[in-house]
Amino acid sequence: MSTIHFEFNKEDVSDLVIMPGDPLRAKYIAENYLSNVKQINRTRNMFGYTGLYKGKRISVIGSGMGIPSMGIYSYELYKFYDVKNIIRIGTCGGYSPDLKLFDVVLVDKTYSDSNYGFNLCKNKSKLVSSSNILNNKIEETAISLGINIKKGNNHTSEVFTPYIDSYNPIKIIKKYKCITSEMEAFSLFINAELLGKESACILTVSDTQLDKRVISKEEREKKLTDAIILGLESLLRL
């Protein structure tokens, strides 16, 4: 059985996922963390892999950017695939004075204006949690690596915020107590409550507003070794 957005069986794709945001991202986690891969979506160019991490069976998949794009992918994953667990690996942007470029952050709940939530199941909430669970895991595998990560809230934008000369995040860093900014979390988490299965986001910053640093192409899509060996030895862990 396949989807809309996905060639591949049920059997093709492991009930542990990795989800980038960019497909290329995927491509390059799966090429250099998995062995005996196995591609199994090029679907709209969304590319999914399938492999062992230290023989484990994991997929990995991207979700495209924005909360529509995620809400469609992972929906699919957890629906009809019986995907359980899905852990975001992306970038962000940082709101928080303490955050510098590279930091990675494991987001506690994420905010949003969008309507993803009330759309798709009359969910009004604009402030929605990840998984406990798998953010105790998360946690815990950082501690054993040596890993340091910081904890917080997110804001999901609509808008990629870069782009608005007159953006001003300081009503929502003061009301939600929101440390980074990316564009996706907030349908994944939306998703995983609605089917009763288990999300995380782990983050890396790209941008900040203290640092006027660009952080290239090649580093966005490559240059997020922690987050990503957090993200496949927390799974291996589950």
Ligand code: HPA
Second form
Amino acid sequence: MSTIHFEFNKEDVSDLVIMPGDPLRAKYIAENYLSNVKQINRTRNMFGYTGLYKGKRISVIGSGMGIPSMGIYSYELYKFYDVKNIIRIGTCGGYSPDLKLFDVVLVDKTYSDSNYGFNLCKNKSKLVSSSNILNNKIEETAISLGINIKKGNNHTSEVFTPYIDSYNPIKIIKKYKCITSEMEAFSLFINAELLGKESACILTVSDTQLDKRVISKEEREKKLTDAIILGLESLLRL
Ligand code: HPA
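Let's see the other form, the form predicted in complex with the named molecule, since the form predicted on its own is already up.
Then the entire complex follows, led off by the chain already shown.
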């Protein structure tokens, strides 16, 4: 079996999936955290892997950037591969002055202007929720691992927010109490709701309005460790 965008069979993928945006980060996670790893996808270089994390079978698959790319990959995993749980692990811009670089955020609801939900299934809501079941596990796991997380609403932007010029998202931030900005959670949450599945999103702050430091590639990689471990350990406890 394969789909338009994946080349593996149902039995090759776990029903527990971690999705980083970057396929090379999927490779990094598979190589550094999983044992008995098998690469399951190469189509369009959207690398995917299945292996064992502390004995539990978990898959790590890239989502690509933006609502449409995440929309395609998470839809196919939920709909055609019987995947039940997807945790997105990504980076974000921090809107709230309380957020510092490298803080870890668990997304509660995400707001987007996107028409993805309407175009897919006439879902007109612009503020969509992640899964309570997964969020409770993630919060419980964070406490037991001593990882400090903040929970709040997110803005899934269709434009990389540092590039926004004429349009100012300040009204959205206030109205929907968004503390972060990224570009993928909206389609993941819509797909999960439509297909009766579970979705969550753990973000690491990679840029803020207040701190203009440019983060090195190495620093970015190392500092994502908390989010990666939190995602994997939470799946372990399901
Ligand atoms: N906006 C949107 N997506 C992002 C950002 C941002 O500031 N940082 C990392 N991904």
